[in-house]
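Okay, so here's just one chain, in structure tokens, the form predicted alone.
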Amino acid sequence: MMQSSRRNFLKIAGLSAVGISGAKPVLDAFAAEGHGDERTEFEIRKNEKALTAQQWGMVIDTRKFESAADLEPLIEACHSLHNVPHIDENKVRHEVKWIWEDEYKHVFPTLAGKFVDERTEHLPFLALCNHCENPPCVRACPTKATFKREDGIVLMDFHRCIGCRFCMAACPYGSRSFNFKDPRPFIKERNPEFPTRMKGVVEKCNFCAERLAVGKKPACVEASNGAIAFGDMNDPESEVRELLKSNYTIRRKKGLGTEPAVYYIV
């Protein structure tokens, strides 16, 4: 056992001596020793009740929301479940959010025209990670802390995040938050079934992957009273596909080629 550990140490130490150009082999060495498993604990524990899809997607019916008050229960359901801290001080810098409400002109800057109808102009829109088909955040991450599953969900491995924030710079939707301070003191009531984060870690919406693994839909979907649909985009008989067939929908910054998996009925 001791000899094996010594060999592993020498192998990794030798690769480290290569310098910056050898960074990838070092990471690969850790992966080979079982330190680089990209699956989350929720995937590993997946059971027969798990909800599965070839490509998960979400459809938000904005016609069913009238004010910011209608969105508060959805945001609270997500944030309380995932131990998202509520930090008031220096909000612009320290705010951590997985799902939030914003104005049309901010959520859809490329679609905001000069003469938008009054309801659309003042209606609050939900914003979250788009779980893009071509996620630039995944390409930008040097440690594979952020990765895309086969079912389209883009996840974070909090233990592998080194806080470089390259993924935040790459994300064109502002969907990621950085913990500039320890978030734990700012959690109202901790959910013991979901991991808390630490200072220096990036976090974001995970499409409630841990709930899908046990047969439950995302928390925001359950709290929306039918205003949000969630399902398999590759299944022509799914609810999300039926909604897309019968309604006009838009996506955020579609022209960038990221192919967002979140659609909005307007």
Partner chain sequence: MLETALKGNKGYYRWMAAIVAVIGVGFACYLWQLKDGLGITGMSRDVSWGFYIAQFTFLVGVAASAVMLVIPYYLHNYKAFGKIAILGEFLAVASVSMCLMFILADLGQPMRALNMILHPTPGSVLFWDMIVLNGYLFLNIVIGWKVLEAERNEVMVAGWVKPLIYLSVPWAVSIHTVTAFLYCGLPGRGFWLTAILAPRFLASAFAAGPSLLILLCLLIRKITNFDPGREQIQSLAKIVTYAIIMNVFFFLCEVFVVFYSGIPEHMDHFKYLFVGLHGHGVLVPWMWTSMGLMALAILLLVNPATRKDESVLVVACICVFVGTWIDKGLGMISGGFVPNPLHHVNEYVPTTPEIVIAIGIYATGIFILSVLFKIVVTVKEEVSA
Second form
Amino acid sequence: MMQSSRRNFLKIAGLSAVGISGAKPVLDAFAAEGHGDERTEFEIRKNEKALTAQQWGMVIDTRKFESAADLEPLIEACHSLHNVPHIDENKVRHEVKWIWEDEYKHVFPTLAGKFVDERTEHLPFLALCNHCENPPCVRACPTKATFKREDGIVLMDFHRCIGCRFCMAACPYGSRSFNFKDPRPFIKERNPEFPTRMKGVVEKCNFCAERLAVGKKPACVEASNGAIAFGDMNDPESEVRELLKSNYTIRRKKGLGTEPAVYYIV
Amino acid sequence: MLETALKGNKGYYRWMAAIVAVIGVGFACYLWQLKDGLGITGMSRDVSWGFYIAQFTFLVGVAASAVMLVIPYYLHNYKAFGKIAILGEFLAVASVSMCLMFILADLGQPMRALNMILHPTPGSVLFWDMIVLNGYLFLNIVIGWKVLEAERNEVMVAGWVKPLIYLSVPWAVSIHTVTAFLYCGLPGRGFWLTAILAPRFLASAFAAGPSLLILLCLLIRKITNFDPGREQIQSLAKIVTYAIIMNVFFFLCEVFVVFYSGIPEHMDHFKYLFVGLHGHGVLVPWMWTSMGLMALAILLLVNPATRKDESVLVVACICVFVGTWIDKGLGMISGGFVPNPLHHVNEYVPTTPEIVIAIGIYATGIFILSVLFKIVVTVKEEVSA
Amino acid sequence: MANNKMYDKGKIVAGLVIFAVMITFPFWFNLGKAAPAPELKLTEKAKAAKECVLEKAEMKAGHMQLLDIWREKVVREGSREYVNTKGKTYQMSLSKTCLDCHSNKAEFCDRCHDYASVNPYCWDCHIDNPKEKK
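Given the form predicted alone above, what does the protein look like in the form predicted together with its partner chain?
Following is the full complex, with the preceding chain placed first.
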């Protein structure tokens, strides 16, 4: 009895000592050793309902939006779900946002010309993390606190972030926010299903990784009444690829080679 | 040798006590920042690096400039610099220490700083910057200490120090190159996205560092019995002359490329700094002051008659130091962040607590420098006596 | 150079004694004042469940390592389920799994953490009482 518990404990200690990236061999080594009729090994697995892809991507059909009021529910859905603080004082300086709206000339500063058709000129566009195929923020991060997951999502590990803000300098889309102060007092209604952040870490859109893990599409997609499509960019049969085949789309600052995974139909 | 820093005259103790007081005030402000977060600074979502990182960048240059004494002395056997090479190396030690403190002060979660080592990421320039800065600090402490100790004991320097000295030459270049790479490898930041950033950083470094060293040499001559020497100071002045001219030349190259090509993402930052953008231009007077100071310095330094006059040289050195400080310590960082990637103009102005923390770090650097220079001066006085 | 005489002997010995006293200050200052080990309170739900993710002794000694693995796996790999050696599946979540049973954080987590003088920052971000909506 004592023997077995000590062994199990060693498993845990060994795993954390080796660090997770190097944990596989340790796991395998312990798997080989059996005792009694119990399972000899613990298992870590994905939820079977989890949605998977090689490169998640998004197509925003801006034709289906008319005004800022149409975008408001999407932004609200995201921000309330993820406990994004709403900072009024010092708004410009300390604002935290995952998805927001801005004018064409700001979301697409390299595309906006002198003369733009009236609808485009006044239409608010959604801006969010592009989950680039080639993300400069991931390159910059000195601790791998921001990293690209197997399914293409560029994620933040808030436990590891040291708050150097190199990723913010690296992001050409202004998609990242920094917690200049404790965000909790600025969260109107806290969603107990999702953690908040602490001061001193960077945050941004996570393509609703926590929802994909249980088989749900991102909150903004769900709230968009079909105006935003979400799917695997590497699957030619996917809804997003179908849309890209049949529509002219644009991406933000395509010329920088970051390969954004968020497309806009205009 | 450290004991020599403990014994001094009244003036020395008073000076050190005053510095400690300033450090204390700065540290108190830092504790406030630690508790409340970086919100007490003027930094923002758009200008996410500010005064701290700018001071870090400037001081990396001052540190790297020690190589301007090491190369002539150790590689070209220019004997005169043997007398003051140690001052350059110890200035580098104090400067790199300040750099590391400024980076630490800038972190949102400083308690996790060691994550850089726990999760090493060779793809990140910041990872390499950590390595080169700490390496350079180590090199200069060891080299400076061993050389001075040998001088005190009137023996030859241990053989193993020589390779370290040679290593410190490319290493000095690397610290400022890697620091420039932090900025110039970022897509979408037109102001920094230029291959000449590292050379420009080095040129301004080799002007700012030696000009500070000249001022320190003159000060040492005035308040101690150790004279760094007129020839030494004049040689340094020539180095400053070449470097400041190179710096201005590189800057003008940049201005040509940016404005002749006319690409807005590159031009807008220069416009913001020198004429203001969309009605925002808090740095405009500063930048022109910087340009004016550098131009005046070149006039005073190029002309042998004024350069050789030490009282004019002091003015020229102050011009160089302040001019390059404004350029790098104020303009270089916020200039790159304004306008932001979405082309909004949100300006940055450091807050009082932010400046007090920065002054506290400078005071810590000055404390280190005072201790090290006190040791040097005592040893030099001992040896010559 | 060889000189076996110790200069300033008195000062050095006195200094060493003062140093030794100061550095051991926490030990003799707290002598005989050891606080009793805290009594942990289990909620009814935890009592009814009888067992935790790992055996009790392992949880006591190694819950922090387990949580560390959980957070790495959830955040970095998107794996959210943990099957223990008895075949029972748990969602790897501090708020949703651990605090679901141990909803009495103050009497369960804090007591021991306070006693051991550790201050984990889990609750800077994770909701400490998921059942009570704030």
